[in-house]
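The chain below stands alone, shown as structure tokens; this is the form predicted alone.
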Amino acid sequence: MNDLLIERTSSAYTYPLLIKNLLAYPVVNNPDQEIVYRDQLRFDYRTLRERICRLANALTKLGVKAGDTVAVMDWDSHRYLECFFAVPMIGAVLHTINVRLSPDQILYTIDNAEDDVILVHSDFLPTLDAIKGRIDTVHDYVLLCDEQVQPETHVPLCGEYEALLANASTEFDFPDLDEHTRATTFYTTGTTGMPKGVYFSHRQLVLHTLGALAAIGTPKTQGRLHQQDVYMPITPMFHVHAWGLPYVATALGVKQVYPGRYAPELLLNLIKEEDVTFSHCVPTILHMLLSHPDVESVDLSRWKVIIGGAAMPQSLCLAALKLGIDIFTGYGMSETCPIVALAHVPEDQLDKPLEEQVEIRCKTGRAIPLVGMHIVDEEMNPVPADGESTGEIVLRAPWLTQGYLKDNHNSEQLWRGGYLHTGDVANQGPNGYFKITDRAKDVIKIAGEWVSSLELEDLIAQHATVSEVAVIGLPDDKWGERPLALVVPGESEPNEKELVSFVKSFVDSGRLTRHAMMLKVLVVDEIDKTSVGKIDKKVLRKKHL
């Protein structure tokens, strides 16, 4: 059997899967392509390469070496893109700090990741001011800013980003690292207690990039990312490498637009003026854009949008489709790097009415190349792919995190049985499409029967009086639980009796079980969200139970 092993010629080059190799060829093949930051700055890929080298030299001059950790606190910017490459390419670890966490949580992540240097936007200096006396590991702070005015702060800044780059060389000899070298760390908020650190190697990020390229770049028309597209993320870049798509866009050599701090007027104007054709965001961001009056003056018929991070309501999907947006679901989580499934519409179904396409576009999707995606019961037995039987999604793929940083217990729980456990309850149809019906912890159990909070939310959101909705389980002495719908008003004030009657129509049609009729409705001004824009049911349960 050993005779079948490849014999390596002594002079052969063993090509490592390194982030630097995602950058090399687009710079050569598409040197004039643009990187755009808001309405403030634009430069070509040649300059991008030079700026990445300058940043590598500047960090090295600050004493950053292989194995050190460089943290970033910034809005979505060209600077962030440069850090995505320069930091891991010198052998350091990039820590993308979730700037929406509380100061104490941010302090925890800084200490847990053992940050050595922090690159901080002036907007987040007050956060560091509040915790600076308790930070133990950081030896240098670099200022990121869009204005010329020096901010007032007690943070000991060692310099300003652009000034440091201006004084650095445009050449850097990036080493051939071991491809298993850790490249990134960030912290997931989808758990109780303090955030958990997940981490990824160069090899994992390169393989995820290639898998995503194969999945998004090969459809004939629908949801396809190609070299003539213009890419703009509308997902915070601290969140799972902004879903890994900045690496994909750079590897393709496409024009990239970075919007900085989100404002609906700016985002819509950038889509219009820069001819943006490919984006991704959570449902709440898209809802914000489609609700803004400026949307009427923007042609969105060439815009392709992946929705992830939370279930996409069918009503939102239909509203986007009617504006010409090519919208579909992507699935993943912090621990999966993240994309593992996409809900592309089969070519032969694109001529169907929009109302029929919505069902496919809102599904969780089909597994992308190299992803083993399965539904199992509590004993890890496979669940039939009949579109009805439910179980937990478990995964294997070459880019899944190996565990949680400095947390062996939860790492073992994540990977029990040799599969990564998502905690998502789903079914799978004969056509291979998965559909998440709930998070295991969010399923409402009434008289021993499971009721999907996600399905209830999706249906209630279709009512004209509802702008946003979240459903949680209320404790009930007789039935165990009953559903509570927290509703933000839409066109008019929601009425509990009217909404219950609306839900009854789906019970009568067989879409919902009779237990959904136990619905209670509470009108609220807003629904609590997590730092990445997901509905925060943990907080909602604390407030309303």
The other form holds:
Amino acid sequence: MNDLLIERTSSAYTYPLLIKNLLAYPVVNNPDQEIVYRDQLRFDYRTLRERICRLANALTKLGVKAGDTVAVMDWDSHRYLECFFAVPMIGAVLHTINVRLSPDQILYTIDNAEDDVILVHSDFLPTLDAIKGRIDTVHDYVLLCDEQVQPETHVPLCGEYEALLANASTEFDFPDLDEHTRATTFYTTGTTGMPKGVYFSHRQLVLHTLGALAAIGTPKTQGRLHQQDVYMPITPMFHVHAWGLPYVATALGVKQVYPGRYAPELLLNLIKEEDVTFSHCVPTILHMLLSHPDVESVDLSRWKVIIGGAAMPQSLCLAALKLGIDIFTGYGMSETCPIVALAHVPEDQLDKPLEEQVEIRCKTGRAIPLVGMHIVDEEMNPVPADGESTGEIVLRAPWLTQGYLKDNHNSEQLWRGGYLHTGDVANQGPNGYFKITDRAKDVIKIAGEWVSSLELEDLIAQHATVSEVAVIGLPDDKWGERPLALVVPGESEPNEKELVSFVKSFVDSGRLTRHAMMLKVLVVDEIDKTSVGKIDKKVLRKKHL
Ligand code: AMP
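Show the other one: the form predicted together with ligand AMP, since we just had the form predicted alone.
Once more the chain from above appears, this time first in line as the rest of the complex follows.
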């Protein structure tokens, strides 16, 4: 028995770390601050709180109760932000559906998460139509739309979001839940098979919010998020809660701008008209924005941008810096809530020429508060932080997923030895900065979305012209990576056009996401193998990239 364990006075309140507590500060201290949706809607934090209560009441009326799962298919919107709060605050789980998965994969995630209600934007009704009759758990579908038109669909909609909110009360007595209650779930496309569900509790989301706030909110100048900033995510809200930043921005009470479906002109216009000063996105999106002709008419010199989801190319970083953008890298993964590292530039290096700053801004970053980030070899021995020796990044932090939903085998694999294994290979310099140099996991990231190389290999191998195939990620300035299939000929000479159209047939049937069609093909005589006869991707990458 430990005498120092704190004894609780019977009437003392043990404050649980709950998402509802993140909302209390801005509503009291910044009630007039605005939430903006495209060029269509704006309201203040007072109204945000009321709308969250209305949504909680509307969901309750639909029969949603603690322990149920409410799923969302929407672009980045004020509605999504409201769901980020209302759904977990009533004790239900928010499933943020990855709308870029193939219909079959989406169906799998709906089944696996056991969704009870789906809130669906009219743009995604065709996806649900494609899997109609195969969804077993959902009892209600709520329509999200930007225009007052009745969509043509077979989905049995029970009502429209705004109409349901209009009829609901602006007060809701949110319960004091156990802080370990599951708040969110979403799916990551793994190396093989169907997507894997990760999940986070109220406590984890609150601690992630505070950890990220401590890291982003405290540098003296560079890359600092503060009360006067205007925040706009350019990361899908289904992707790790838009990297958790909507929770951070709301907790701070800053003005927030939600852009809906991404279109370069609209995004640039919102930056200009709403004075957006803080965003985050994958490199592909920034590349798209900077290549757009409108970029010349927008002053980007007050814009701070975290680039994550993939390594930032130095050329992109330099181009952004030359436009005055304060750009730097963030690192994390779906399993990590996600932020675990940021590549802020130390204050004493900010007067260095831009060309020299690029190196540090493109590193993977330093661990943020409360994150234990280590590089280890295959036996879990530490690798020296000499800027050269490489090993796998393993992690401990209070906000890492505790496993994969209903998947013991992969959960144990993820957490072997008591550390979360990232599958990312990196070195660490004496200054604490990590730099990812390779990937141990067999996946390709195209425009921020995973495509499993193993699945592509399986499917391509079925083509008559293919005797053997290995797929690796080919670095690409625009897309981040594209799949490169190294093919040993079968019955006849394989050709790229035929193989891409073969892959398209699996996209059309819902098996693969459309990103798989970015395939490039290279015919080779043989494919290198390891000593145990496995395809040696390390050697193939060295040879062909
Ligand atoms: P996801 O689970 O889709 O968020 O993907 C996480 C993975 O993206 C990581 O494990 C890395 O492989 C990659 N990634 C994320 N951020 C970075 C970064 N800053 N540099 C290089 N790779 C990154």
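Numbering follows the first chain given and starts at 1. Take the two forms, superpose them, and find the largest set of C-alpha atoms that agree within 1.5 Å; that set is the rigid core. Just so you know, these numbers come straight off a predicted model, no measurement behind them.
* To do: For the rigid parts turning against each other between these two forms, mark which of 383, 146, 411, 440 is sitting at the hinge.
  => Between the two rigid parts, the hinge is at 440.
* Return the inter-part rotation between these two forms: the angle in whole degrees by which the smaller rigid part turns against the larger, from C-alpha superpositions. => The rotation of the smaller rigid part against the larger one between these two forms is 154 degrees.
* Asked: Once the two forms are fitted on their rigid core, how many angstrom does the CA of residue 466 move between these two forms?
  -> Comparing the two forms, residue 466 shifts 29.8 Å at C-alpha.
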